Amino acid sequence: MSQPLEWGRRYLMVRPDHFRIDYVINPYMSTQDQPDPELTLKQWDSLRQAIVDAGGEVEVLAQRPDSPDMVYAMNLGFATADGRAMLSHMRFEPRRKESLTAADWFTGHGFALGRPGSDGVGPHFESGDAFVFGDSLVVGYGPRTEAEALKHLAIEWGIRVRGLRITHEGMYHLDLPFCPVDSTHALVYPAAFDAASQAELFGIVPDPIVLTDDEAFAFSANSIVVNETIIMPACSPRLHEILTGLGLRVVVLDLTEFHKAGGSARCLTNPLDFDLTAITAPGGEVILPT
């Protein structure tokens, strides 16, 4: 029987104060569709009260004005309920001064912090790339993160790590394509990987809800679950009646200001509170799809 995930109870979010966009580096972004910074601040404010309403706890961290991105909290870092960050090593150079920020934040809020690279050094690790779930660390690599990546992940914290290979340019975080919803059920985009990833996701997944293209590309894998709430940036009648058939109160919202750079809920929001008790392998092992 599926369990509630033992994660996202806790969230760091980047206030809106300074989004837009300066250039672009995934599909979805252009300089000619700028948001619109009142209608911004509303969305935003919107999902951190659904949030508190789900019963969840939000962090709020002041953006850098020289950092329009910073508002996809998502990929400042990988953080543990033990009180562990990974900090994320940004492919895009435009992206990676909001390590700086976020190194402070951690590191002042209690985290043992560890880096596998910095300023262009080392791999690539963005941490929309990263999910634990069954018995792993579930990371997406290829468009940002390095595979290398995944090795220092599993040797410094002693961690099990499956790998998925991403080629969709449109999917580039796992967080675009997979979505965990609880201890069994994960929405997933498969168009978003390699086949022998595509094979090594539903080994992954025990019950997946496939999502169309329609839906892949509304975002809707792009959510995140608080207790037993699911929050949606979009919501087919077909997947309204899969989760709430899992028990979950579906709440969706307006965050289509977001989807102009690239992200939704998910990547607005970093949990605090992975759990790796379950994914513990001494000396660390990777694994990759073939």
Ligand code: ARG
Second form
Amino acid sequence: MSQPLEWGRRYLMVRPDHFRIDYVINPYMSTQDQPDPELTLKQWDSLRQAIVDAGGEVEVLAQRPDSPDMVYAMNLGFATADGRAMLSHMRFEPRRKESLTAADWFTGHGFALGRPGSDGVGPHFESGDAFVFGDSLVVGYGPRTEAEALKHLAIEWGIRVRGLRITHEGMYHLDLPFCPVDSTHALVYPAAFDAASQAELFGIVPDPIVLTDDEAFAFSANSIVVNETIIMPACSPRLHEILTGLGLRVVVLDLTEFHKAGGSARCLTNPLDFDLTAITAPGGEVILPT
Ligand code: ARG
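Would you mind generating the form predicted in complex with the ligand now that we have the form predicted on its own?
Let's see the whole complex now, leading with the same chain.
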């Protein structure tokens, strides 16, 4: 029997006052295709409102003028309901200043801060790669997060971490090919991973909802579940039927301005209420696909 997710009711979002494409660090970005500031703000606000309408809470952080990708708050750090946060150590230098503001925000809001690395020293970790699901913290590694960071997470917090190696360059964070829906269901796009990790993925998710190429590249897995609502940037009729069949209310929003830099509903929201209780492993444990 599936149960609702234990997290996903409290989010941090960054108001897109300085969203631009100044550099290219993923295949979706082009400095020739800039977002429209007015439409950007309108789309962002529709997401904030949809979360509130679904019974969720949103905290808003101001965007640094020097950090155009900071709107993708999912990458600021991995935060738990009991007040712990693992700060991201961004793979690419232009995003590292975001962590200065994120560190202040998390400590200012009572979170005890951990960091796998900073300023290019120590393993990279981007929190868009990490979700609690089943008995572990599932972490995507390869394009952004490095395998070494998984060890850090496991040991520092005494938790079980399962790694999935991402090999698809268009799916550079785990939140692009993977979206937990409830305790047993998740949207998954297996082609994002190497063969061993695909097998591991099907071991982790009891009831996988496998996306087509078109669904995956419309960012369908970059969705968020808030209580019984799933907020999505795109939903095919096929997916709609599956999700409503699970008792979910499907809300589809136009977030296309944010697709220009390679992110959507999930990337724009950082859950603040992950629960590590079910994934505790004294001393820490890392399971990598073999
Ligand atoms: N331009 C951003 C980057 O490449 C997009 C981040 C998308 N965020 C996410 N959680 N997938 O870093």
